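One chain is shown next in structure tokens, namely the form predicted on its own.
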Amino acid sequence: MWNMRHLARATWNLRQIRRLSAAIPGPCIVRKRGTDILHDPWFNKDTAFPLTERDRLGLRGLLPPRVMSFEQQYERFMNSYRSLEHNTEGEPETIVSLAKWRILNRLHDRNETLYYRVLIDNIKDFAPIIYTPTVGLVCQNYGGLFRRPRGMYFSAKDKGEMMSMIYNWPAQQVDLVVVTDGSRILGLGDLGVQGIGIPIGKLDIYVAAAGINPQRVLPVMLDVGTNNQKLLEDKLYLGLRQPRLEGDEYLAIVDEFMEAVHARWPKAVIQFEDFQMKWAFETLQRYRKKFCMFNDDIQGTAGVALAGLFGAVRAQGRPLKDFVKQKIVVVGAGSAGIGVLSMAKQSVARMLGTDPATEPNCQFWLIDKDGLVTQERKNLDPAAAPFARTFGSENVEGLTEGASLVEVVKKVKPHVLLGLSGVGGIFTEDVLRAMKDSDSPRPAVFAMSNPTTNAECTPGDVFKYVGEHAIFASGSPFNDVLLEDGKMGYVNQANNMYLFPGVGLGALLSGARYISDGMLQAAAECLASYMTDEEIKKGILFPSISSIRNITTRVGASVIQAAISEELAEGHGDVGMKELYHMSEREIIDYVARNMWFPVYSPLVHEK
């Protein structure tokens, strides 16, 4: 487990990280002039081009004469955003969310430097717009919202051409790739090519939280068809109009894509996102030791949930070693649910010094759409099999195959009820009232399904039916709840953005050959250690999203340290393996912060 000295917060803060990551940039050489620069969101400064640059770059007369500062542009945009908020008061939430997404997206299309600065400074307010939950709404309406391409699309029609196609991407170097096949977008199901919004949103979070240079990221859609009949009949649908490929045909497409990316950018970190369960596990096992990749739905969700589970033990007034006795009911046997159970089981084995493969499942109960999963289940899914209950000493509650959720909660009296079902409202009043009789004085309810409409319950219901002493966490944002006694019922957003940016950044900067279970475990433990005992006692399990760069710095450093200890680190850029292995913990944190990109305008010089 983590060293408890981490529980005393480091003296690091956002100002120090910004100081290291926002050094004055050197000149940027451009090959464009005139309107070509104004139409390039990476180089465009809008009205902030100084007169000398306007002369050098052929811009004089193409812009209004006034030169505005970066700060003035920033305030101008924020005023527009606040005006939008005011003018849309009382409108339906979906209309307001899409309007906010549009104004941010227009800025992204026009001026990337200003866009990312606005995003970094207002991450708590804007993350729900460019990421969960609004990104789900954007994906559902992608055909009508499409204005300009972003990222790359590799389709089933491109078989045999991907090795050459990858060189159509203009960036010479790519550090982070986020790829989806659109088969399981959040809890919305098969959205086909419209799922491209997920990689775009994830990479915006990578830029804002981890300081990945936006010129070195690549969102990717693998379009292998869709089984969504509504999309196939939609005149605005932009993807292939054919059923999804299956079996070897499907894997051949993904194999070819992975080989193409690795051939051009062998050190890029590849994140798999929103693949349906069977392909999520298949591709993770197929590629994880061959490429530097991970699956955020399986491993990222698991890491954030594990950090929350550690926090719940502490909030219940027990020592962390008692995690091995924590009774956990997981509702949802998809990639996320199985991922949480797998990582929790690994943690138990590490604490007990045993082999995860032989560790019994005495403390875990898995429930899917057919009820409690046991060894008696016909056609038991291989991924769920390791967590199926038996009818020996492991099942002393007398529960049978397919037992209902409320029956399981009543008989098990779990310390934690964790939902990753994708079914909104499945934690009914009866279920929550049963949780009130938990064997813990502070029962924990994690309703982690996204988007908000798919959350298993609301925080208001938890504090009403479980009690004011309950601990609540969700995947999507909810407001804190004012309790009857005037106290506050805290809502913890167990969001993957706490973890995946640090995992990706740490893997990149360590030059890891692959991303190991130990590196992911270290990330989860670092996140769990971030909270003070005082915060934990209040029921606050996760820090504010506002401090995401600070969190990512520490998580990234912990991932690097794990890669070094497992001898997986090979160095990155000018920092070789030997130098990396001799860094102190403090030097590793500084190294991470120095390599975070921060948005400032660079002087532009035209290449003759």
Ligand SMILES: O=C(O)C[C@H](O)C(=O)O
The other form holds:
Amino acid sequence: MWNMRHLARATWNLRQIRRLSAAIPGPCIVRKRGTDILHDPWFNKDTAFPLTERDRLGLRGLLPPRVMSFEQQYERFMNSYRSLEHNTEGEPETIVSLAKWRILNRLHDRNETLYYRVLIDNIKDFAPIIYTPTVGLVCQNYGGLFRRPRGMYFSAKDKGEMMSMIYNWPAQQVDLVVVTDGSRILGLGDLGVQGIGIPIGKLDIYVAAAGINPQRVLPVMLDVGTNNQKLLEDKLYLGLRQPRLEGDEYLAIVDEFMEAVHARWPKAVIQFEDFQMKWAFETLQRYRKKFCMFNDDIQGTAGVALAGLFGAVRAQGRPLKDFVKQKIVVVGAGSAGIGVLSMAKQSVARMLGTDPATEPNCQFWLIDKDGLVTQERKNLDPAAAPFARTFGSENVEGLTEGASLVEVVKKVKPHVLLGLSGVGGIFTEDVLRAMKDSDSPRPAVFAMSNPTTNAECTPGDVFKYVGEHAIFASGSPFNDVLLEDGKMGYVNQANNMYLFPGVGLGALLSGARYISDGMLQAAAECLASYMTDEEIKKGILFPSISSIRNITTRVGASVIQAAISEELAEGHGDVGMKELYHMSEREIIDYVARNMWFPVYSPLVHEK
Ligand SMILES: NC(=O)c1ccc[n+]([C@@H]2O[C@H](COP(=O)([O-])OP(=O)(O)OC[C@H]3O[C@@H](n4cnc5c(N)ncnc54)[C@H](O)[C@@H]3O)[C@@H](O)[C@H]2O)c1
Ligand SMILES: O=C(O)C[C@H](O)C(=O)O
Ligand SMILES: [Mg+2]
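Alternative state: the form predicted in complex with the ligand, after the form predicted on its own:
The complete assembly is shown below, putting the previous chain first.
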């Protein structure tokens, strides 16, 4: 199961990845000239166009005469960013974050090469701005922040037109599509068309972490209306002002969109993001064997959580096989919570060599807004049913239908308390104090809901009420906590950003027909195996975001390996099926690294 472990990360660092992915930039064909190039962020180099290129491309006189280097431009941008930080010191957090987002977004709109380079080099600082949590704020304020469109918008009014609309996208090739219908944006609910910020942020992470070429990504909003009354009444709302389509009408729109993407780019990987639960499960079921797609909230989250759960076992000094004995309370029976439980159950079955469908549900407790989910629940959701507690011999804790979170924690004494409820602060002092009596020597609390205000608790509260030996992970970033003994309480970020880039990249480079459970399992195990025992002992379950390219290379390679072993891989570009099937593990890693785009200015060659 730890098949990727021997690919020690020490032998494979960012510098090597860069060397392979960015050796000598090949020429780039451009069909524009003059100001059209300056206004195209894919090709624009601003003041860095060399004089010869200015002549060749009709740019002479359109720029100030001094030619700046890429490094000078980089420094100039970072200086303005740092002075913005300095000048906004003491201002409210939201104002500062939005100001930072604006300056980054302006660069994104102007010069993609420089934008992605600063993003890659400063991912730890910039991820919280272009991704969670600031991206949530950006979606909420989309109407006011909107300057120019990014990505494509398919609305309910476009029914019957999508097959031709898809050809309006200017890029010849698209490798990765992230699509949302805006119905469950982070823990912020239905934000309608304003949810487009999420696919944009996810694809920025794809470029930074997985080296997907930004010319080959497509963020998509499926605008089928909104049930958010405030937005429907907002005169400046930019989406369709109608209630959400439901039932077959809704599915007809998503079907048409999927067929259109597939017709133009049959090998593109499609990631579903932030769909409300009913459609998240239904569309996954409907498309997963037909297209190369996955649902990040169900499957990406599950993989990251599983890696964290494995880490929590190792942190107790126990062998991984003891995972089957861990008591895990999951709070939130939505797409994410159910996704985590399904994957955890599959892992247990694999470890025991049993069938997940018949494996009894002994170690998991599921809680939703109505309390503990049991078989006695009226209108039990079919997705939650496999995890509903049954009463009888198993019910040793004396819990009943709808038992409260604190009661469950007190009676079960779980090893892990994992929140995916979207409700900020529900791991109250009482709940956390109850976790102190956990049966684990290292009780783990994962407050995975996003954005920051929706986290189930803060790390400070966990170290205070559960104890300094606790392990903490959150979906949005928090600072480490200074403990009473002067040591640091470590904060892990358990966010699907550790997994989805590698899943998408591995699926793309393998040319997989579809994304199987085995490929997702391999991704999760690879992430889990990334951490050394020493780190795990310190409560560090996930690597630093700064090594996200390195992690993604390995996760991507493990996904390709799984696709090969399941005979789902069909090859990608010049690398045919046969070649892929003959690659060693090492060669697969090289192959992944070689295919990662890295931002450098390429010589531009004009062609009519
Ligand atoms: N960290 C990550 O990588 C990651 C990944 C996916 C989702 N999330 C976050 O998880 C949250 C949930 O996402 P989802 O897609 O499952 O949403 P969802 O709307 O499908 O599910 C939310 C669930 O929480 C339950 N709930 C609501 N109030 C509750 C309460 N007071 N007590 C207990 N349960 C309660 C609901 O009954 C529902 O089952 C969101 O905040 C999202 O941002 C984080
Ligand atoms: O977007 C994120 O930060 C993680 C996750 O996909 C979510 O929906 O919260
Ligand atoms: Mg999401």
